[in-house]
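Given as structure tokens, the chain that follows is alone and in the form predicted alone.
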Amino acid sequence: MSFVVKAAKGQSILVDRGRVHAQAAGLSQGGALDEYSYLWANRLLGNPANAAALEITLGPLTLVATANTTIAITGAHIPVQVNQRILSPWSSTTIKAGDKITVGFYQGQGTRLYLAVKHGFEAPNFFQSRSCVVREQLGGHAQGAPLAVGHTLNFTASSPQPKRTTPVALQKLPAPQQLLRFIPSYQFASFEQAERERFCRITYQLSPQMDRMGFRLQGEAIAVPATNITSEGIALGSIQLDAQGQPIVLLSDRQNIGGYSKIGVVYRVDLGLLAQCAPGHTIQFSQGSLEEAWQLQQQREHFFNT
């Protein structure tokens, strides 16, 4: 039982939550950039929290079942069409063998669709996780290969469940101009005082130079300490300033060691409205607290596990 790939563009792959403890082998973390959005995926079905799932970026991708299932779909508000009925967003529908899913293209209000089946898709286990990373060439359901004509998705076929819908006020994709709070660590207490207190100020745009590894902002310089630092352990969320004063903001792709200065540490709670903005989007930075992002962290946590 499958979805056979008629028609890829763009980059499809299977996510997961990663490989979480594998980044001491050298291995990048990957899994979902929106966690949020693949998280309710999941919910709305029923599965795992874990379970692995498609993100969909941009678009457009075309899929045919060969057995029955329910499929969810969330996040970016990008038009999916089940034999030519348009599915609303952020809800689950059944599918039936021979039925065609088209995923159309992006429309401007985030970039990133999950797209979750009931069970979640089968693909090899590698290092407790079943995420495609393109850049090491590893997981997923084609040893790091994205989503391309003639392949194939497995997974069990099921009957029809309920429709699901995500409460509307729970359904969340970036502000006009959004806010990023961050956990100051690593090397903020080399910037100057008015160098921390300026970056909290500046009216940032997201650059075209974007990847699964990391986003790279634009806007005033911050002036970069002048330190050697050792090569150290990068953690998901962390902003890196590079030479000239810009900030990249590191996610499930990125490198594993790095020595340039780092002034915190996006909550993980705001990463994902981060992963659903295009280039041009002006993203600002607020400094917050480790006991805010853990908190915050937790209740997410408890509710999708329970």
Second form
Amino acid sequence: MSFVVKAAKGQSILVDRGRVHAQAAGLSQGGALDEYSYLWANRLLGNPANAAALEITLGPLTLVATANTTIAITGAHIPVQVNQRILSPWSSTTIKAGDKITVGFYQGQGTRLYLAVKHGFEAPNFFQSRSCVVREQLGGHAQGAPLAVGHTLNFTASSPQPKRTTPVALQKLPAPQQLLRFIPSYQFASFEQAERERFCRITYQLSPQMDRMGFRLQGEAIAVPATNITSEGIALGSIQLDAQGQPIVLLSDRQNIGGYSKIGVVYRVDLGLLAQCAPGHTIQFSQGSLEEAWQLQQQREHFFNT
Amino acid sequence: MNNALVVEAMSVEAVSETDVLVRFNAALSPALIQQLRHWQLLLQQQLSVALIDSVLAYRSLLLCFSPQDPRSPQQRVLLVKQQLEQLMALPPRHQTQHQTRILPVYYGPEAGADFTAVCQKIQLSAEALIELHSTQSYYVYALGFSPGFAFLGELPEALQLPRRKTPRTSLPAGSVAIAHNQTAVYPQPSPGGWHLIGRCPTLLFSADKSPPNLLSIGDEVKFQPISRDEFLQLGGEL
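Given the form predicted alone above, I would also like to look at the protein as it appears in the form predicted in complex with its partner chain.
Whole complex next, starting from this chain.
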């Protein structure tokens, strides 16, 4: 029972909510970059929140099913067809053995499409996760390799399920000028106050230097404190300033430790929106609070686990 | 070993919705890192499934709570403080779980592209460089960068050099390297900015083993000079 990969460009990998106790062993956390869209894909199918799904970056990708099942797509508005039938975004649909699923190419509205299957994709567990980390050549369906022609993705067949769709108001993609709220933490207090305030006024553009480790931003330089930091653990979403005073937001496949100054951590609920942005996208930071970030994160967690 | 002497004070900060960073105000030392490793393992047990990861490096410990953990960041900070204060109050430990690992190294220009340049920069003979690098013990202060990569300290002062100005985009697996006050073995072919002085044939990471890393934080590491023939016999490739 599987999908057979007939065509694959861009990068498509298996993801879930990430590894457990892997950073303690020096590895990356891994996991869906846009966790919100990923969680919705599983929710539309009634899957466990942590079921393995496909993260398809930019596309295209063509799969042929060898068994009946139901799939769900969420995230980027990249066209998806089953045979000749065009799927509506953020919805589920039944699949029959022999059906061809054709994922098109990036349309300027989000970069990552999530494709979940009923019961989740099957793959070996590595640190309690099936997330693929390409940089490490570890995890996923083929020891760290992204999907390639001829690969198979296994699942357990299931009978058809009624179509479900995410309410339109809850289908989230980035705004043309996306605001990223952040928790002031780490070395925040070491930055000069004028620089902290300026940081929130600068209009940044997403650099082409972006991958699953982190997204670089380009804008006016910020004066970085001269303090020497001993390398320390890096939380998901940390905003690190490099020696030139340019920020990089560190994501799922980041290294576990680092010694650059960090001005704070992007709200977890805002990270998925950043993950959907393409190079050149306009970004602005907004200083928020730990309390607000935590409330929003707990609400989201509660929503997806009930 | 008296814990109170190792750790004078700590600060505990909620750095994100889920993560709590503990910084220990203490001088870096093998005793400190072994003590912190011991506490990391105890905290993993005590916090159980509420903790989904933890990152120990040099003198800080990042505790990553599960997004499903219902406690507020303030509650987590209090909990961590409480647990650590109890651990710090325990009688000193006489036994540590750390291991001693001997890593064979084929030193020289054939295996380490920067060997000759390093000798010139630090004004030491080849023999003296090998002797200095392989005589003392090192300790694992952090794991990271790439699977199986262990940051080892501290390098003797006579061997300390800043990183290369231009990092290499790719260097061979097993490369033994130095930079600043640290040394390491690159487990896989990877980019890297450290100075290469030799190569180690030992496998440092295998995904199908549990744990996959040969080295754990706090472990003692000694480098043992070997010949070209021994290197090849041990499975090394040039």
